[in-house]
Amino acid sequence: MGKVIAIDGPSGAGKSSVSKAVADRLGFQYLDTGALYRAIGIHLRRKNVPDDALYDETAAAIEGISIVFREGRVYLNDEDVSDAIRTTEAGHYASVFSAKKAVRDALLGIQRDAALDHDVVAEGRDMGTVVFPGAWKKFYLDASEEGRAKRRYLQLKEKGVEITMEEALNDVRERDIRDSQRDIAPLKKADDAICVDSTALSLNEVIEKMLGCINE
């Protein structure tokens, strides 16, 4: 098992950008767990699996699914879904279906296997609490609701998605509720994680702060 740096936190806190940069600076591999859940959310939606589906129905729909990272792109059953998984809708279904035990069971092994032969930076909601409880370093990256909504708004506008700040804020609030109140692997800070608030910090400041903690 390689070294694991686990970075958890709510939607819009900047986990992906920070995790990619930290992985690059340290020569670690980047494990984008959000992409895994978004891809599986798209898959289940296409299969018309309802939000309230039971374990067996969800597990049957997932059986045989293939999610692969290749040259910075994400492939779902050999289809490039790199852009499709970044939509608001994909984010919604990722949050909805991530509460399903069948989904978490299916992805747990995939995530842990990523660290068998490599040092990784893993970001998500339960990296330090469930997937890698024995991680080498743990962080909880947080930010205010308004700050996270603004990041989400700017990201989607840059991709040409029509969205208002109010919609972005509502999306952040709804996802916070789903992620923190679900019965299975809820979003929470690991007891031994270092908390970093990115609200008033630039991306580079957050990266340097984390690297400083790691180097200590």
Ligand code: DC
Given for the second form:
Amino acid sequence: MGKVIAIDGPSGAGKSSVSKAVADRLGFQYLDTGALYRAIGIHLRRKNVPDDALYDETAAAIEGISIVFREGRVYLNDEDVSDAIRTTEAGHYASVFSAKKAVRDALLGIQRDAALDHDVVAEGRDMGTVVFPGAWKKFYLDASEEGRAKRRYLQLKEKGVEITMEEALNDVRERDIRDSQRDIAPLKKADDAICVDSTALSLNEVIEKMLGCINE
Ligand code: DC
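For comparison with the form predicted on its own, produce the structure of the form predicted together with 2'-deoxycytidine-5'-monophosphate (DC).
Full assembly next; the chain just shown is listed first.
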């Protein structure tokens, strides 16, 4: 098992940019667990699995599914879904289906396997609490609701997605409620995680702060 740096936090706090940069600087691999949930969300949606499907129906629909990261791209059953998983709709279904035990059970092994032979920076909602409770370093990256909605808005605009600031704020609020109030593996700071608030910090300041804690 390699070293794991777990970075959890709500949507839009800047986890992806920070995690990628920290991984780069340390020569660790970057594990984007949100991408796994997004890919599985797309798959279940395509299979018309309803939001309220029970365990067996959900488990049957994802049996044999393959989600692979290759050269920075994400493949769902060999189809490149790297762009498709980044829409607000894909984020919505990822959040909805990630509350299902069958989905979390299916992804647990994939996530842990990624750290078997490599040092990883693992980003998500339950890295420090459930997937890697013994992680070498744990962080909880937070930011104000408005700050996170603004980041989400700018990211999507840059990708050419039509969205208003109000829609971005609603998306962040809805996902906060769903991700933190679900029964299984809810978004929660691990007791031993270092909390970093990115609201008033630049990306570089957050990265330097984390690297400082890691090197302590
Ligand atoms: O980080 P993201 O926005 O790509 O994540 C999409 C959704 O996936 C998020 O709303 C909740 C879910 N998720 C999760 O439940 N557990 C994780 N470790 C990562 C993501």
